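We begin with a single chain expressed as structure tokens, specifically the form predicted on its own.
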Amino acid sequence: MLRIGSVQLETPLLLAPIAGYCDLAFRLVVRRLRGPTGLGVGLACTDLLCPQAILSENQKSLWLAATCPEDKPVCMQLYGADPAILAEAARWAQAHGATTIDINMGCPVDKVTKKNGGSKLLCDPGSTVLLAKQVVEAVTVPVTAKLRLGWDDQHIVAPDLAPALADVGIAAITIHGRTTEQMFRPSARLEGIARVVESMRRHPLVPVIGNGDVKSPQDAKRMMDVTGCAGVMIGRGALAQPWIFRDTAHYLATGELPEPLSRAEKARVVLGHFESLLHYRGERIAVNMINQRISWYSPHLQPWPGLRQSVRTIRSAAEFRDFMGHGIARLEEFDAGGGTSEPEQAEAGTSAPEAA
């Protein structure tokens, strides 16, 4: 269990705010995946949100911030460097359903840092603490912060910044185990996360959540064991396998891995993601997005030759449903022992799931 201020989470597992991926349709897919223990993701985050855009109610930003009753508890993440605008955006987020609000202090991409947001905030810790204080005072829901170790190896600020943020009311710290300069390589530094955990000893009610390179239940447990962090945030590892929270929650609770989803069940997850996109975004966007996301899912549906190529030729919801329905049926037949070899090429120009 993990508690963030007044919010008690079901599990210590969080879905990271990944730009371009963690929309409402995907969050609902993740939330519906539960293991034998009935456990899954504890908190899911929106895409990172531009304060000015949501305050002006820009259409794209409103979709990025969209939530619904089933999408709880949800964290809305804001980025920027203007304390007054961030505070106003935090009030907007609370009014529009945020369970918690996160200040992005870790995004390393130029689009964000060139506006002095994201991990650029690590370069002026004093001003960043004052910014956080203003946001905390603007709302009644818990405010958290997601940071990196520092801008580069010469400026490792997280062990000092994290407790300073807790001093002004930040309710949880998520720490990605790399510097801005490192982007996403090499491996995340567990020892760096452990230093932040140690620095927070005088704030026992403010949990530290580890982030970086968690691609399996074993990775999550290792991060918690090695660093002492209270929870784990999973980002890129969830894009290809949204069931990772299902499996990890069960593993942390029991010490054993659950029975893995079959290929047919994983294919149903993909179809469910498409149906969620279709419901919230409409046919054109749903088809375009599943065409992009299939490359993430494909490795976990193999063997299935030609899967990505076939999906990328699909232009309608009916085509995608027919394609996946045929494939799921063939997978179920094969898994039930109805054939001595993988399913053959489907008719009418589509591929049935078989060896990749």
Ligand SMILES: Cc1cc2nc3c(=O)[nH]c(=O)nc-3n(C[C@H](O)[C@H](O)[C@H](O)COP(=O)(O)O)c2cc1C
Given for the second form:
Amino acid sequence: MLRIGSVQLETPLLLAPIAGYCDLAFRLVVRRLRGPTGLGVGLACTDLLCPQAILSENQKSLWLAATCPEDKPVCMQLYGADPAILAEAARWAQAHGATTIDINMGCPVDKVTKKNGGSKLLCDPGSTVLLAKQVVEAVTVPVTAKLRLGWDDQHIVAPDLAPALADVGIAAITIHGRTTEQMFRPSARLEGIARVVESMRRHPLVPVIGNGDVKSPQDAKRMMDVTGCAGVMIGRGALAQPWIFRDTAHYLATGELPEPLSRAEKARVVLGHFESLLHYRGERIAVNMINQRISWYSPHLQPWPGLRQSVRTIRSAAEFRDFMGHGIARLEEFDAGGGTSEPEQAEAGTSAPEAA
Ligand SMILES: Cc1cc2nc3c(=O)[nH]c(=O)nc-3n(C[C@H](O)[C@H](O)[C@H](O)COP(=O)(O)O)c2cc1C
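Switch over from the form predicted on its own to the form predicted in complex with the named molecule, please.
Complete assembly follows, chain above in first position.
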């Protein structure tokens, strides 16, 4: 089973940091989804955190770093290039509940790379190793690094950088199988991940976690089988299907897919996400955020004609609860065999799921 330094994970499945998406409210949704074996996500990560902002206790950053006892084990991800500030931010993260701390070495976004952070760290491996060493020495919790393969195909540095990071105490390497130049296309390269796994043979206690394009339990197993990686990190696949960890953990443990969640159960997950947002962010933000997130969920709730359009017209918690409650009731009715074949049209701008 996957171990990151002193931290034993329940499963080798990690929720990726996705800026703007993997906040506390969503991490709790993911954590609560467990399969028949009781297994689910092994470790969940915060979005990338700006060290200066958390050290000055900027309100938005405090929310991004927020955690709670149920949100464990949690990784807090930091970005930047200044070793002293990163080390201080790592101490802050440990004091504020981080189980592990990750250094972002993969973000391709200009805002981050222009300040020499994120995947720009791949362009100067020597300084990056020194930076990692300083962060490792600042804290007692395990420190990990999340890399891309390199800046571009002419500079594939991960197979050399990963073992050098392990030499200075980095406790796990996550490798997204693309270069910075590739951004998110074409597909993640399994052979690139395999090369990093191979390069880490002299560090058998430092796991390599593969990342990129895992959208199903079978994808996760394939990544582990083909590359030899010890775990899998899932990002976008989890935004659309937070139950992917539940399904994948069961699949890895038993070789079989669990009974899938019904559409009504999936709709309950969406409602649960909304309640979690409401609890932590308040009504205005919760309504706005669920409005964005419904596009990710929608394909998994179909057929439900007009779902996205209807959610866009919703302005209050009471309206959303009403809308989903009505939809869930219709789906349950259908699951129980009592549904009609006609999609029920609800009032003013809302529509119920079609009884398919
Ligand atoms: C909108 C968006 C935001 C992201 N934010 C972060 C981030 O904050 N930190 C990070 O290390 N990676 C970030 N990533 C990269 C993901 O963690 C992951 O490496 C990438 O999406 C590939 O995995 P996936 O195919 O499972 O999504 C982001 C990706 C997306 C699409």
